[in-house]
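This document starts with one chain, in the form predicted on its own, laid out as structure tokens.
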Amino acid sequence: MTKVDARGYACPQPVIMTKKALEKNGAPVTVLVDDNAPLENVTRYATNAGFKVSHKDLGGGEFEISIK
């Protein structure tokens, strides 16, 4: 499983990082983000690309997005 740490990055960087990881390694990919905007944008991108997406609230404003 590939892990992308996109914490601290503003959009669209987390989406670009996720897209590159999926193109290079395929699913599954786990993405860490620390804001609602990247959470929504990465989720929207992966869903529109045909992947199954779920996320977990890690607390402190951080989220773990699972893309399969």
Second form
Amino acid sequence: MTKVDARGYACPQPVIMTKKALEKNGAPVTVLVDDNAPLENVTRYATNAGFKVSHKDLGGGEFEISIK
Amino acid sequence: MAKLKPHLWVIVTGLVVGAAAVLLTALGNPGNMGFCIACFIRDIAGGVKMHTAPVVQYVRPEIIGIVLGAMAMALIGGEFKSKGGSAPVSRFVLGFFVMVGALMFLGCPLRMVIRLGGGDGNALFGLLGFAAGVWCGTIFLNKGFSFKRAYNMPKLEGYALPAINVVLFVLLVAGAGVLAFSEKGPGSMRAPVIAALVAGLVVGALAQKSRLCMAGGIRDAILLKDFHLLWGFIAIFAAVLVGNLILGKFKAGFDGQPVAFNTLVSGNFLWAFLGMFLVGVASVLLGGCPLRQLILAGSGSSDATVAVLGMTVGAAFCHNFGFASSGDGTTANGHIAVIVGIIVTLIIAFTNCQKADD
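Next block, the form predicted together with the partner chain, ref. the form predicted on its own:
What follows is the entire complex, opening with the chain shown before.
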């Protein structure tokens, strides 16, 4: 399981970090983000790339996105 | 239609921005300048006398509205967060040179689309340059460009730009004689304060919700084959084009376009291209176009606030040192400033590329 910590990074960094992790190790990947914009962008990217995407609200504005 | 549904907000935002732009021009704003983030920040820099170019001094309520509208929407959506500390000085410098490039071309990426929708063929060279600049920026993103992460900041940091804009608005409506107001030129052409403020509030709120960004649209299309944000870009163009056709304001051509120079004389097309190339690269490094920087600054990002301050100081320099173009053409000082800007931006890009496992 690859973990990407994209908290604090501005778009499009979280998407690029996710893309690189998926290209390197494949799914599953979990991505930590701390804003709604990267949550939407990572979800849209991974969904378009054909993965199953879900997320958990960790509270405090942080989300854990799981990509399978 | 189902295919367009995920893009609904960004398309609606684009249509509203385009319609508001046409309306504001009909109400008194300069031609093809219903909105222009670069020009309006420049006007504000003149309004507070950071420069004294007599034709471009006015504290534009549109900017005030955009920042406060974004703040309101971010607060409502629980997205307002005071964050910053990601390479502030580099962001200031990039903001500065975004303005140098935009005032070479005479417009931010948003006004570029609005000019295209009004039939201004000169904006085609700007579009080519902007797309090339964004493409160049994506190469650095692929090579690992990053300004590193931002951290939580004290609340006051995030409210700084909204607070500044509230002060500007108070000075605008009640500050008799404190601010400078152009008596001729583009700065004297103004939609009524309330119309401009309301248009700004609506656009700021919608753009915050939809993440509309001119640079992001082309960037995501190149980098991720994701055309989501590009829909907003297309919607603005469509709304402006239709609005201008309805009002009989559409005028195709290169010569005599409002607040624009003819790119077909004395090699000016090259400078329109290079100016927007600079804007494109620097916007990708900043994470968004000037409009997006305003929206992020209104949503609590002190990094974006620093970029906006850089743009404001850049605008003052552009007029104090003769970098800015005018309807008559470009300037030699401006050519030098744009070349320096491209070099500095590329240095910032190269030096912030991290190795894969960094």
